[in-house]
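One chain comes next, on its own, written as structure tokens: the form predicted on its own.
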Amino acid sequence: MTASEGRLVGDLAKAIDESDFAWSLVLVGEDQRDKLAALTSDLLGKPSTTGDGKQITSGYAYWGIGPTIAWAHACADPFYLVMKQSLDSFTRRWSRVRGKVGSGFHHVSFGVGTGHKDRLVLDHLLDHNPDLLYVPVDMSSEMLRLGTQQATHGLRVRGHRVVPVQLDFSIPENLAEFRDLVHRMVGDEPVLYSLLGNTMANFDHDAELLAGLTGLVRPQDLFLLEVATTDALSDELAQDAVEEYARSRAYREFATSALMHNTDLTITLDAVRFRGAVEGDRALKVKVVYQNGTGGDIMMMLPDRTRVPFPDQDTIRLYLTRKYARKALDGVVGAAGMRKVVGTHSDFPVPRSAQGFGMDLLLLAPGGPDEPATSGSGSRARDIWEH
């Protein structure tokens, strides 16, 4: 970089600092075109009446404006259980286990959502590191604004050390560009990744999804891990499971939202279906999708402007969630080459039959029999605007 190159970066980073405007600075990482396509390749999937043809992938669930809007509703809904315990708990389930986490820590956070969770986390990690680096990724860049906005609201973090990254962190290709761009801004330093709100239930190959995040974990980082979770697994908890999402609108305007946006189909929320099943040994497993139930075939329209028969009974699979089994969990961590450090879990207060569900926080280490550092050497991170 030349010296007034140099200039130029640390005038914008003076700027953004000194600003009482909310500017807000995104890494772009992908081509917004290519995912366009993919969504489109996706919404042509053969016909199925199970929600395994076509389908709306997790990371579009949230793209685009309209869904961020709907999905910040649907989190505000007091009858959308799932979610609202989850956000009430986890300031309680994060106490007990941040003294594991020491000073000198950085913060990237792989889903950022409505940013609530983030800002716990990142309000801790500035009393030991009041210099942190915060790097959000998200496929979205509307949610990585409206969750960047709400995790850093109040806090003590200069404009010009947030970095928000918009990326589909599923890809292996993707991943791969971020470790180096993550390794050249900290440097030595240590990094506490997370990945919250039960997002990994939200991936076909969930497993390989993990692997693929804590493959980005060096020995000095730490690795935040939450995860919806049931004592037991049979079909009625399955079903138990459904109802936790039907019983809320919010969560089917935000589920249909994607599908709103993307294609012409006019949307009705009663024909919005949940589909509850056991999925091994490892966890309860919910598709929501959409079925045509109209009794005739409907012509649809694609992003790219084709038109394609969605016929009578077809479905277009609109999310898909889980709930581990607690006892499966280890051998999930250990998969993924990782290790609990700490962790812990809070009970839903749900209907009897529902007894076992909750959420589970996990701190993770690389796997080895060695104990993980958990303190930094200082604030000496890599500034993005470094000349």
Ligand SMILES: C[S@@+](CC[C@H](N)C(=O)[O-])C[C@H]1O[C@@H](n2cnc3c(N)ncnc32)[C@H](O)[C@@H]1O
Contents of the next structure:
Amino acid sequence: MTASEGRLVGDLAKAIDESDFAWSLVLVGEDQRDKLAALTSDLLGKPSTTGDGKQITSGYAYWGIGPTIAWAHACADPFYLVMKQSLDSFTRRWSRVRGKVGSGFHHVSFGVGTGHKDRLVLDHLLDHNPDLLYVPVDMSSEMLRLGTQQATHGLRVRGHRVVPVQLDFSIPENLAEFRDLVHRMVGDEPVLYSLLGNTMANFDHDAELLAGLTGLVRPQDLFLLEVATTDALSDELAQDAVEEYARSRAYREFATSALMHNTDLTITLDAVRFRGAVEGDRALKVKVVYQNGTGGDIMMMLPDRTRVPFPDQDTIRLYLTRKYARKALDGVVGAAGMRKVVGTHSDFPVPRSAQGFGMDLLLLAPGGPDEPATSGSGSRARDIWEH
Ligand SMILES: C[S@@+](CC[C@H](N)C(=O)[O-])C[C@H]1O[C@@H](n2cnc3c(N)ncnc32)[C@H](O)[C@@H]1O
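Having gone through the form predicted on its own, I am curious about the other one (the form predicted in complex with the named molecule); can you provide its structure?
After this comes the whole thing, all chains and molecules, with the earlier chain placed first.
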């Protein structure tokens, strides 16, 4: 970089830090027209009554200002139990694992959401690294803006140390580029990556997604993973999981929001259906679908203005989620090349059910289960990295 380019970057950082206006410097990692084309083609799927044809995949459910606001409303809804409990109990769960994160860490958050959890993580990391870099990554620029403001408001993090990145992290090529970017920014200093709020469960290929994200982790880094869990697997429990989502009107509004903003369908919340099933020995799986129950075929306009049929009884999958069998977690983590440094579990009562659902927060490090636990920058893994 030339001296004048260095001055420009320095001046920009200073202008952001010294202004009272809420500037945010966002790195946009991909062409948004490609995203719109991908969403359009996902909505062109074959007819299916089971949510296996047309679909809105994970990131698109939150894409844009309408879905972002709907998500913030759903998170605040006391009837959307899984998210409410996840947010309410995060302080306690994080306080049980954070002691294992050493000093000098930067923070990369995959899927910032409302930013409430990132705030707690940052607050702790800043005590040990006042100069940390905070890199929230999200497909939705509106979510990035909302979440980043909540995450950093009132904290001692300077504006130019916050680098929001708009990127679809489910695309391997994106992750390869992102890995380069992060490593250039932090050098050899350790990074705490996080994937919180059961985000992993929203992907068809969840194990591949986790492996892709943990592929960024070097020996001196750590990875914080939060997933919804179940003590047992059965069809009855899959039904209990369905009820947990079906109870919240705000959740249905969120789930239909992307459809409302990207098609000309007249949305009715009664058309939202929930399908629960057991997924092998690893999870309870819940599909949220929008079903044409009008008794007739509907024509639906897509974002590119093409009109396609939405036949009677056809479905559009709006959302996918899971509750992982607690017993299966070590296998899931191991398959991503990681091992548990420390984990914490919170039980949530399920109305009318004896079995418990909960959330697990796991601090992971790279390597197999037999390697000794690390404690961040003072760890053996770091020693190996440095020598
Ligand atoms: C379930 S929310 C979790 C939010 C937050 N981490 C929490 O725990 O409250 C998922 C977040 O990930 C983002 N997201 C989902 N799929 C994504 C993708 N493929 N690429 C980038 N961001 C994605 C969403 O926009 C949303 O902010």
